[in-house]
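One chain comes next, on its own, written out as structure tokens in the form predicted alone.
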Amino acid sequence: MTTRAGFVTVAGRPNAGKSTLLNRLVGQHLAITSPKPQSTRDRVVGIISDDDSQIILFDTPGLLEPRYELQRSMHGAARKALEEADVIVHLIDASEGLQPEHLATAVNGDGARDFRAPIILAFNKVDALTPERLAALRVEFPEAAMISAKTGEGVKFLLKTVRKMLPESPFLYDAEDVSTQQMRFFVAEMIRECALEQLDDEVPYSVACEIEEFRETGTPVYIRAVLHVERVSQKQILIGAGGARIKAIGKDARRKIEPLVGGPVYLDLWVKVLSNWRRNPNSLRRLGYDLPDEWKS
């Protein structure tokens, strides 16, 4: 039997719904979903296997003009995933009613460098469109996939289209795998997602999560995690009056982590100040974010 396997990168502007699509396709909550833009900071990997095909799916940070080191790391992660892809899904927020820009322009600014992989144009959030607007979009872009990652509409068609474009190849990973990333990565992301849900304004963008200890030998699983912020005032907000907010974040995070690890969890959650970490290359490396070569000093 001929099998197909390859790397598929989902790219688009912030709030296009890339993380919701990955979770929908994999059937598991792996990627942070948040109405706050730029919540995805590194590529998240999901694996979808059936009898004769395997898709290694990359959810990438939203494409934006980077203004400081963390955003440069995010932009570099998105660009690298696009360069490594066998197939690219260019996801557009259909509810914005905007013409899709050329993907190379979105990534490079001037469009000077294109990508080797075929590109599938997909309009997401079609459930928010009027029937008239959706019909017009289908006429204007007859080859595009019209989907709703939220409801699942059109997702099977998108998967079918992707599978046809995969190169012939044996499976690259075990058919039972759902990701290539370690449990620590997803636990840190779940904790950060809970912080995003409970914090407003600038504070969520100043939060990074570092797993200091992950002990699975006993029950419950012991996890010591640190939420880093950039200023003392942010630490006070994150902790809350009498520790109320950090307790609430911990409670919600345990609820998300326990299904992931398959059992009860003792989450030992701390808050520390790591001054100006979003703009400090050494701090970024410590937290697992890599700067592109052109931005390394």
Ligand SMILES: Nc1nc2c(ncn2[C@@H]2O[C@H](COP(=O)(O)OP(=O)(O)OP(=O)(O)O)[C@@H](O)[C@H]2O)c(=O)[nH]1
Given for the second form:
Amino acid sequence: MTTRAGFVTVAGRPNAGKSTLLNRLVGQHLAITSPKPQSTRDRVVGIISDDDSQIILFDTPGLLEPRYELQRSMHGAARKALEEADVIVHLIDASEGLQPEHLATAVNGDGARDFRAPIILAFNKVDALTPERLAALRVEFPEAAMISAKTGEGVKFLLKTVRKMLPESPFLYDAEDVSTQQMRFFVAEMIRECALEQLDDEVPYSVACEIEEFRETGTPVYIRAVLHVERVSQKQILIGAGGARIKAIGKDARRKIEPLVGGPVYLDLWVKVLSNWRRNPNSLRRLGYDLPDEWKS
Ligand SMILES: Nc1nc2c(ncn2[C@@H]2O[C@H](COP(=O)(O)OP(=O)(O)OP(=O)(O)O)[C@@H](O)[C@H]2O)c(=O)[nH]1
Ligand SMILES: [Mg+2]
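Now show the form predicted together with the ligand, given that the preceding structure was the form predicted alone.
Time for the whole complex; same chain goes first.
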């Protein structure tokens, strides 16, 4: 039997619904989703296998003009995933009503080189459109997929289109694998997601999660994690009056981590200040964010 397998990168502006789409396709809550933009900071990998095809799906950080080191790292991660792709899904928030800009320009700026992979245009959030607006969009972009990552509408069709475009290849991973990334990564992301949900303004953007210890041998599984913030004032906000906020975040996070780990978890959660980590290459590296080559000194 001929099988197909390859790398599929979902890219687009912040908040387009890329992570929601990955979760929908994998059928599991793997990637952070949030109404707050720039929630994804690194490539997130999901694997979707059926009898004769395997998609290694890359969810990427939203594309924007980077202004500081963390955003450069995010931008670099998106660009790398686009360069490695066999198929690219350019996801657009249909309710924004924007003309889709050229993806290569969004990534590389003016005079940008193109990507080798074919690009599928997909408008997301069609559940939030009026029927008239959707009909107009279909006329304007007859080739584009119209989907809702939230309700699942159109997603199967998109998946079918993508599968047909994959190169002939044996499976690259076990058919049972859901991701190539380690449990530690997803645990840190779930904790960060809970922090994102419970914080406002600039604070969520200053939060990074580091897993210091992950001991799976006993029951419950022991996880010691640190939420890093950039300033003392943010640490106070994150801890909350009498520790109320950090307790609430820990409780929520444990609820999200236990299904991932497959059993009870003891989450030992700390808050520390790592001054201006978003602008410091060494801090970024320590937190697992890679800077693109041209920014490395
Ligand atoms: N109504 C509607 N909302 C959606 C849909 N897909 C995603 N959303 C919402 O849009 C917001 C952003 O979704 P994400 O999946 O986090 O978007 P993203 O593209 O990964 O965003 P970044 O990682 O920040 O670039 C969340 O509040 C989602 O619930 C959809 O199909 N319909
Ligand atoms: Mg995302």
